[in-house]
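Presented as structure tokens, the chain that follows is alone, the form predicted on its own.
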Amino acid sequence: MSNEIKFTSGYGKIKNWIGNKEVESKARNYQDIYGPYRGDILGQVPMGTLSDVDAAVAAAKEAFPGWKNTHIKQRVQVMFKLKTLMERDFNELCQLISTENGKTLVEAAGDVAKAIEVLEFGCAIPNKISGQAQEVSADIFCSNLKTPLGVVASIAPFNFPIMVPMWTLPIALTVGNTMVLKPSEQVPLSAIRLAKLFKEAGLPDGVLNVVHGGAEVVNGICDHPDIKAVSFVGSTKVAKLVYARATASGKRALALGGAKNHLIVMPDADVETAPKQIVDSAIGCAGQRCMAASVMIAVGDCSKIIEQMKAYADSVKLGESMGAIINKQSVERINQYITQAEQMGAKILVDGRGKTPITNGTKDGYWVGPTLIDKMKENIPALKEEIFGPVLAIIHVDTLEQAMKLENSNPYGNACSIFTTSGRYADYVIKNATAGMCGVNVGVPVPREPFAFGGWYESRFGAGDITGDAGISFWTQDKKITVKWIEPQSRNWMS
């Protein structure tokens, strides 16, 4: 794959995808879509209306009976075909992600590859969805079946334009639901391209629908009486609102929110490998991912590791090994956190403020370089609040117990990792971390399929996880069946 992003624009007014075709929105207002690398306008996205939601739900509702009654082994053939098509168009999808999101092409490739991995799990669902069956008493048979819910919805964020929608689509559709997808209004292009690939793979009309917009569309999805379940990925603030509103209207809901992930670094951590992994965890995808490390807790003397981290962060080239920030407002917010920490006595080891690439006409894009802030104090907001940028705050403690006290005080519960060569230290952190996803010598402890993705506490609202077997459970409901064919020899309360 080429390392050069082929910037494109001129997409014009983006349309919704309803009934397997592009349909103009009922919206009166459109919002510009900006390319993060160059700050140029790519096109316009509609700020959709309740009428758009109604149209998408109506199409999904009409398609549900036919799709539900299509045998799962036929439904999964669409997913097999889609895998082939995504692999065929892999480079094109990466270019599109980089254009509208600002990732490097390498990061975009990770986005698509992980999406395909979840799709492969979806292809295996026919082998995983079989229910239980047992003769529970003489001539009495009980069994259960996993059945689809009906019309469901997925609300996706800007930071992974292909991967996050594909956390839900292969699973929800393969088990027999029909779907309304609401992508982020900042990255609508990838969602429409994905919908077209589903159509090419043979997905029937109305099974997948895409509606663009902002709060009005989200609220419409949460309130719509014909939508049975909603998944959401985004900030904790909005996750709480979506979960409360969706469940108040009787829906099943799973809303994944923000994070403040901790990396605990011991003095015995491998100096050759740990520094790069730690920095990459913080700055990968420009820090715009819920799995980014944003706090490093240095236990004891970690000066050699920090020196190597500084050297590596200084060497990172913007626009090549690190991508752009999604918009101008985010750049301003990230810079404010850095400035505030400096004013409150922290030491800026590597300063990303004002850094820009010098190639590809990117000077007008949205950039913050890798930033390492040392000597942090517990009262500094950058240590506690989610920044969602390439900023790593470093705080020093004397003992591992003190490190775990800091980690445990974190209101989020998304991820925690330790860098060490000691199995005893690693075991202590895994057992005591208050996080749904833990790692040892892994900067980004994302579970691979079939292991499910999901955090705890302020990072997740609702039960279960969004992928893996938990995803199957979320998008289905159990039908319990009891059968008696033969009159038992001795009658009992079941007779």
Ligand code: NAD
The other form holds:
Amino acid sequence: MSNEIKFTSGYGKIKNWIGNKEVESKARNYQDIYGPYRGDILGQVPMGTLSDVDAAVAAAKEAFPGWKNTHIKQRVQVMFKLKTLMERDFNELCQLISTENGKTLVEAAGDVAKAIEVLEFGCAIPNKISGQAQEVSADIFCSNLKTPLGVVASIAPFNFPIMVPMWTLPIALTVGNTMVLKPSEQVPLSAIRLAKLFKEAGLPDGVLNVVHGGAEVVNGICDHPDIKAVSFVGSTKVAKLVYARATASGKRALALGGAKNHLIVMPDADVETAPKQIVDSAIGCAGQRCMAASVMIAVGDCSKIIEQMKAYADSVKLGESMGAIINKQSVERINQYITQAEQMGAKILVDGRGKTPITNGTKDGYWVGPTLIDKMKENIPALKEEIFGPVLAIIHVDTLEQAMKLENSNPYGNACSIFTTSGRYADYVIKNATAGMCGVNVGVPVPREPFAFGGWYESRFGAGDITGDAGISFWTQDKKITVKWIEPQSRNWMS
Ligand code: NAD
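Having seen the form predicted on its own, please provide the structure of the form predicted together with this ligand.
Next comes the full complex, this chain leading.
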């Protein structure tokens, strides 16, 4: 894939997407959308209002009976068509993601490819969704029918503009719901492009609606009496608020939050492959991934591995093999964590502060280079708090048990990986890590379809996972059916 980003701007005032067309928001305020590579203004996003939410919900409510009563084998045809359209426009989607989010084109390709993988899972749902059926007593049959919930909502973060919305859309829509999507106000362009592709794929009017904005729209979604379920992906602070508010108004909710993922590195880890994988986990997508490694626990002597990590991190070219940070405030937050760690006695092995790109971008963009901080101590905030930038904190312990204790003390529960050549060590970590997604010799242990994605504890509020079979369960409710066709005279105590 060519590494040349064709930056675009001049998007003007972005509109909502309601009833399969662009509709002007009732917003009182618009916010500038910035391109992270160059810090330029791409357009303006409306900070939507409750009346925008009402309009989207009304369209979704009107569309629900028709969509629900369209047979699933017809509904899924939209997903098949969408797959061919996303493949047709693959490069264009990547360009848009890079422009508004700051990913490299290769990372943007991962965003779209993973979205397509969930879409393929969505395409398989008609063959997976059959419920149980059993003759539970003589001539009495019980069965379960998976039915949609009605109007549902999906609230997304900035860091995967296509993939995260697509964690929910193919599943929620294929099973027969209609949807209000609230993308991040920082990356509204990809969501609208996606909605247009859904329309081109044949999705009927009102089945998918997009409302832009921030807290007012999110709160409106949580409170709306006609919305039956809400999924959220974003920071832990907001995940907690959304989960509490949506469930308080009787909705089903699943809110995925932030993370602090640990990589445990044993001295027997493969020196050839582990260093690059570890650094890539921390700096891929400029560290703005909920699955990024942000703490490395070095058990015993890992000096050779750390040496190689430093050499690799030093060689990374900003703007080429690593993209930008989402906004100026995030750059400041990340730099503060690095400076604080330095002031508290940690050693900055590779310093990303003040680095600017070689190609693809300007110094006016939002940049932090790869950063490795060694000799971390437990009281340094960068070891415990989510930084959400390309920063890997390295702490040293003597034993695997000490490493596990440290991992277990972290309140998040998204991911944990071990790098080792010993099955015994790997087995110990898989059994004892307090993380929903674990890896062995994998820097970013994202489960691939059909396996479900989801963390634990402060990384997830609500039960279940967001994709895979758990996604089908979240977006459906079981109708329990009991049937009897026998004559009244043959009744027994069960009849
Ligand atoms: P964020 O929480 O700031 O925003 C997420 C969504 O919530 C956006 O749509 C935003 O408009 C809305 N929002 C923001 N503040 C709000 C408020 N006060 N009330 C109601 N809604 C509000 O998250 P972000 O900065 O866009 O994304 C980064 C975060 O998302 C990181 O913490 C990252 O770990 C997390 N994340 C988690 C996962 C996961 O699967 N666990 C995946 C991706 C990102």
